[in-house]
Amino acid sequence: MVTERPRESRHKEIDAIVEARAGGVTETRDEADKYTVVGAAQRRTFANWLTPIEEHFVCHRNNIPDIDADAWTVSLTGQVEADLLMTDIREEYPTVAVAHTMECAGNGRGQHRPETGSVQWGFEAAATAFWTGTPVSSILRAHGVDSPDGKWLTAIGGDPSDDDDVFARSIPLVKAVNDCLLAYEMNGEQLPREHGYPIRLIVPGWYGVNNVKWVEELRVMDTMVVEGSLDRPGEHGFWQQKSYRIHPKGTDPDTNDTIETIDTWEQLEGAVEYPYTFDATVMSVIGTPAGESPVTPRSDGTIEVRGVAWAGDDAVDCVEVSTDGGETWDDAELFGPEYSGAWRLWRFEWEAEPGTHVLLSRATDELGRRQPARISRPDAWRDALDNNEFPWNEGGYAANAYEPNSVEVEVEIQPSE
């Protein structure tokens, strides 16, 4: 059985990283104190369409691996065998670049009420990068797998764990050979350590638990992984089938081999009875005012509240701003580049007043569903989104609420000379 035990490298890695990163990540509390999590340090971050690397945020539960990338192997298993070097990877396969959107799913998770367990993430764990690699269908194609139909895609990650589990993720066969790839460059330079090099895999705007780091297998299968799916020892379903999943507080979820709805918000309206975190919920942050210093209206009245939205496999619709704590809202708008499962910018001309101001921002999707107002108490569960709530659930997971995310700002008017 999977354990949260500390993990003595932790601390070593988190302060590597941070002092490489030069300011641009702060460390995230862990109540475990087993995974290397850093966040985005500055609401900065989230004024601007792509992070740089310094700003990524960064989780993961067990060591890197050590490395030799020339004698690193991807196994192909399942229904289809082969081994590929990352040579053969590089050159006998095209070469692609996507933009995506990568959410932790435990994102909000430190705003839940009760607290729950784990990595406390405010909303600093998101991120938009180019991804470089090879796309998964020109592989799998390659290899004779021809039809994606009710098939599932298992990657598992080659980080060693000091438990009895295996880092193993599925998702459906159908999204792998739409848009996803094998990484192995981020931002047009190769993929740090705790990016996962030499290889990872890029699932666009879904959460990252999907997006494998140090890939060493994948598996074509007709089910989601189960316990014994795998040929190697040790527990193989924990982190597909308990862990990463909704539920309330003291549930035990059952395991599915397959499930017909894989969008996240459609489970939890009640397709699946406890949802997978599979594309990520309609989400959006102010970037800039930060609060963290008076701000000066411009020469005309108006300050420029600026952020980002995402909705992971589906599209933005829009953004409201409220500067009034929630009161009422006026429509931003969205500009700059439009890429599938990467977040959009945005921007509200505010024709600001002296004085203390509370400043919200709140997305809708395509398909009109829009960020819930809060995070819910423990009772609530599946009355919860008819309320303008998100559900609280006992991981903190795919949390969308958009009032934890307001940011105070102090307007100030420079005395005429």
Ligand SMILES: Nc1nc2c(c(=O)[nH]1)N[C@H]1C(S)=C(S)[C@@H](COP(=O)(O)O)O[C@H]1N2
Given for the second form:
Amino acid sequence: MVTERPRESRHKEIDAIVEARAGGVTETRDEADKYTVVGAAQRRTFANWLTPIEEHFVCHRNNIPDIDADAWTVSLTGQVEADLLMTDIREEYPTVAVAHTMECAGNGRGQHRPETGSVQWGFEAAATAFWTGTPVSSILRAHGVDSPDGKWLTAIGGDPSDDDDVFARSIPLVKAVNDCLLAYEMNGEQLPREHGYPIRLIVPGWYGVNNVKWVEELRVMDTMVVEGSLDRPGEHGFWQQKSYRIHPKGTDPDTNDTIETIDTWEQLEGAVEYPYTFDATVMSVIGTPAGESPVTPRSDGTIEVRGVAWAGDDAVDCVEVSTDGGETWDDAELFGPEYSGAWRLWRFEWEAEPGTHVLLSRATDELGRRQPARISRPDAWRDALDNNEFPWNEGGYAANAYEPNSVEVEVEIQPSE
Ligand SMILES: Nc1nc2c(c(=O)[nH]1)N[C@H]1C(S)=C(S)[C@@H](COP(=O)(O)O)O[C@H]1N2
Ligand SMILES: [Mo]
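Please move on to the form predicted together with this ligand, as the form predicted on its own is already shown.
Complete assembly follows, chain above in first position.
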């Protein structure tokens, strides 16, 4: 099966990324060596709103393609037909920037018990960057696409596969023309190779997998990508219809031409049998204190607990913090930039007593959906949701339980001199 074949070239690529980023990221365990994966090396990354490129996780399946940016084209296909050069994309259309919290759909996979296969992420596969590029809507409008209802946009990566799968992902055209862009800069710098140079799709608030890197084709379609949708050889439906579907152990998701409900959590609650990983589920991470060394309260006796919270393209409504392992909870204060599709900063003034404490955070989105406490056992599936649990699923996708992300902090009172 396509998913289980190891790659040989992966370690060189990972070493090069880790070296170039000098301590900002570390490699994450991948059982079958399928992916190139590095994640934030330190919890401190989650104490800040903007993630430097050096600390931004990286995740992809194939080798980074060899690129001559001057010759690179993005083909518009399906209900449109054109070839766009990079200079066209940069110069013929408006330039915009968006903030986007990218989270790998497999973030938290390593917290499933029993373990699932693939990359054993903790919470390190999430990051917020500024992406600069051209609105998808401007390009499509210029080529005569103006009514998005019911249609899909399929983005195809130019990364060559070891097998015959094509990296093709579909998003509803409504989302694509609402806020998506073809990005060629990240945090004001030329898009790094490992993040999709010369051009990638950015889908604000949606799981990483939708954000196709090294885009070479955008196809306007009446359906999602299914086997046989594309004018090219290879397996077309794998990344949309088989992989990145949320399903219980031993099941095989059916192919859908289209679905009515886009929101990942609504799908999980029953709207779609085996949900697609589209927008990210509500999540939070404590950035500081990081638990690595003892902390001393300020002169007023408090310690600032600070972190980030996000909810895909929904807004974060509130964040609660517990400093006693989940016995009691207090509201944190949201602050800082507020962009849809990007995380919020939050802080809590903790009146800390000496000793060891277990800190937790949990966020609730604007639709009242709160992070569950833990990941369920494998047989629970959707029933887990009624039990304050996230459904264990075979691919380990979309997990947002808060207990596994706790931080143990030792508080010391400095002896007065
Ligand atoms: N072409 C292509 N795009 C891809 C991938 C890939 O393997 N090939 N991996 C996806 C996945 S699973 C994730 S999580 C994000 C990661 O983006 P980043 O490496 O810039 O953080 O890229 C997505 N885009
Ligand atoms: Mo991912």
